[in-house]
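Next up: just one chain, as structure tokens, the form predicted alone.
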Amino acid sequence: MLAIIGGSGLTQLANFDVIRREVVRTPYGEPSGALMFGTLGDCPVVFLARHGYGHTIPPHLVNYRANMWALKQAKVEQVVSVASVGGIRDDLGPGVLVVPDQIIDYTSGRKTTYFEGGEDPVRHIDFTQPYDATLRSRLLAAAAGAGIVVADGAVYATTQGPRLETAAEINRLQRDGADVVGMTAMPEAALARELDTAYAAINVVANFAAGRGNSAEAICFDSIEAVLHEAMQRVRAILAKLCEQ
């Protein structure tokens, strides 16, 4: 079964037919909200709003472990993450869709693993390629099938949030090799790997990162909502095409 985790700008799927809503409890606490079971076309899908259905949970307080565990309990085998990001690379401006292929983790203090000692042996996961290659390929094929242009590959820098970054911090991220910056890829991607769940992402560039493009002096929040509204329509079309595969 496929799960879609919606981030900022995607708290619901317009073309998603909800069959049932399930409140789930996990050994790690409560997930961000109820799991929404339904269909996208003829494809069974589970939807979860990462920040809650009222967008009330900041990125550093998302219970990533509970979210991923709840999806695993629901027999989910594949997860597509949808998240908004800031563009660092010159060609990744507002409205561009990106299917990232790498992650750099700058977060701190988050619960990052299911293996915290005790009776169970420690598990060291291979995280060389943080996104599942097969699911990434399917997303790219779905975008092509829907006639939608996406950027194939980018390094996602995961920062702590909820504040946005300084221009100097973005300069540092660029020197480190980052192409986009967001706040939610980690530990979500690593937890999926620990649970042997295929995980890939579609990122929507909501704005240029601090010090870049039209964010050279300050980020204009007034334009972000309109960018996300238009871009998420394309994301929904890609997800619908993915379900046809």
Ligand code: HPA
Given for the second form:
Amino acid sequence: MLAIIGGSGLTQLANFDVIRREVVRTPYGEPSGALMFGTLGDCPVVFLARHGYGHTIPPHLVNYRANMWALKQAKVEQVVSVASVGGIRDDLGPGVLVVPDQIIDYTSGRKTTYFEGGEDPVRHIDFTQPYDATLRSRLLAAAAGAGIVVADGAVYATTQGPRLETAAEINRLQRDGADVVGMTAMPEAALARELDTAYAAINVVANFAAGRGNSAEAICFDSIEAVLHEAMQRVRAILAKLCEQ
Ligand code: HPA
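Moving on from the form predicted alone, please list the structure of the form predicted in complex with the named molecule.
Everything in the complex follows now, all chains and molecules, and the chain you saw is the first one.
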């Protein structure tokens, strides 16, 4: 079964028929909210709002371990993350959709693993390719099938937040090779890999990152909501197509 973790701008799926909601407890605490079981077209899907249904949980306080564990318990095999990002690369301006292919982790103090020195022997997961190649290809094919342009490949820098970055930090991320910046890909992607859950993402560029494009002087928050609202319609169309495959 497929799960969708919705981020900022996607706390609901418009074309999603909810059949039941389930409050799940895990050994790692509570997920961000109830799991919503339903159908997208004819395809069974579980939806979870990463920041809670009232959008109250900031990126550094999301219980990523509980979220991914709860989805695994629900027999989820693939997770598509939808998350907004700031665009660093010139061609990744507000409203652009991106299917990232790499991650750099700048977060700190988050619970990043299920291996905590208990009875189970440690497994060092291979994370060379942090996103599942097959699920990425399916997302790209779904976008093409829906006639929606997405950028194929980007390096996602994960910052701690919740504040946005300084212009100098963005310069540094760019020197490191980052194309977009967000706050949630890690540890989410690594935890998915530890559980052998296929994981891929669609990122929506909400704004140019600090010091770039029309964010040269400051991030303009006024336009972000409208950008996300419009872009999420395209994301929903891609997800619907994904389910038809
Ligand atoms: N930085 C970090 N995360 C983000 C941004 C940003 O500029 N925009 C949306 N999520």
